[in-house]
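Take a look at this single chain in structure tokens; it is the form predicted alone.
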Amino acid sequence: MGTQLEGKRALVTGAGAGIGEAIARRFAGEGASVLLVDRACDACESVAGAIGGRAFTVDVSREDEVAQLFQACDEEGDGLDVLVNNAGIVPPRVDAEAMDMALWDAVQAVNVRGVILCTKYAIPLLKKRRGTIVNMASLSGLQGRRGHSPYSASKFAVRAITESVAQEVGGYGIRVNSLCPGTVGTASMHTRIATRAAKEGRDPDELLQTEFVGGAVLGRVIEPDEIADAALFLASDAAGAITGEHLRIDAGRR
């Protein structure tokens, strides 16, 4: 247990599993009161119960639901200290020629629209406490890769939102930064690897090693807790002079 976020209120989207769950648990362990947001109601409530937080079932791509979320947040307390825009969709690989535009729209709706909607409604609350925003970008938001145009486009957009909003709210003492993880060893990542390996007739471990781990100088994937540590740093006073920046956590993958 630590005290880096003692007495602070944090809202984490996509908090029912994976990176979002790790961040919610880490923040709670550092003394924060955590509001957990996810479309998966049961998972979110389970994590919230384990850390003494409060769960909200919200589709971040829907403005009415996001507005209601932040209204409830405002009514329950005086402002907000930390917003973590983590909710996102990682679609299967697909070349542009075979693009399903419904898939494209779904990815942009959550990964881009969801980020700006939560940011829009969080800012009035963050102004009260000179808060901070941590956006989840990606290594794919720094360099496009074959078959990843929907996801890469969304994460490039997250970086642009981060830089633009940082300029807009800096005068209120609000900091805005993003994290750019490489391959993170979540359950959903392993499911995606297994699905792709089956489709391509490959061994999942070989696929992971060849295309993801092998390209990282540390020779491994990143653990969700390591992303949570980076999010804690950006949310804490230790990063008090940092805004509009993008922190890579990629095990040296290039």
The other form holds:
Amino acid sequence: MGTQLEGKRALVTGAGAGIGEAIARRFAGEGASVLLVDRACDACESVAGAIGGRAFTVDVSREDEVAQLFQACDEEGDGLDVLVNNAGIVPPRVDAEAMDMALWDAVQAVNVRGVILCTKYAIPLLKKRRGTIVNMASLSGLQGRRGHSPYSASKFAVRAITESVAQEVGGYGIRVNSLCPGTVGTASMHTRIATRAAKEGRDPDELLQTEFVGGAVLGRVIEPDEIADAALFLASDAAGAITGEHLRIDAGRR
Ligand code: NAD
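Form predicted alone done, so how does the form predicted together with nicotinamide-adenine-dinucleotide (NAD) look?
Below is the entire complex, every chain and molecule, led by the chain shown above.
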């Protein structure tokens, strides 16, 4: 337990599982009042119950739901200190020649439209407290890989949004940064690896080691708590002079 976010109000999207859950738990442990947002309400409510936060069932790609969320947030408290745009989906690999355009649109709707929508409605609240935004990009937002064009395109867009918005709101003292994680050991990541391994007739551990861990100089996956540590740093006063920046947390993967 710490006090780095004592008295702060933080909203985390995709907080019902994985990295978002780890961030919500860490922020609450540092004294923040946390608003947890997810489209999966049971998971989100259970995490909120465990940390004394408040759960909101919202699909971040829907403007009506996002507008209502921030209206409720504004009515319940004065402004917002931290927005973490973490909600995102990681689609299965697909080459451009076989692209399913419904899948393409679904990925961009959550990973890109969801980020700009929450940003749009959060800015008036962030202005009241010289708040900060942490966007969840990815190593895939720094380099493309075979079969990853829908996801990579969405995460390159998140970095572009980060840089553009940082310039727009810097005059209000609002900082905007992104995190670029490598392979993080969430349950959903392990499910994706298992599904792909079954499809390719491979062992999931061999697939993980060969294609994900092997290229990282530290030779391991990253824990969700390690991404939460980095989110806390960017959200805290320790990063008070950092904006428009992208922080890799990739165990040295290249
Ligand atoms: P996850 O699937 O474990 O959790 C994502 C959460 O977001 C889920 O609770 C889900 O219900 C929620 N969500 C999905 N779509 C939503 C929507 N439209 N509205 C509201 N909530 C929604 O995923 P994760 O592995 O924790 O990844 C979280 C973020 O980190 C994503 O943006 C992902 O792209 C990014 N990321 C993950 C990894 C990794 O290896 N796990 C690496 C780099 C970046």
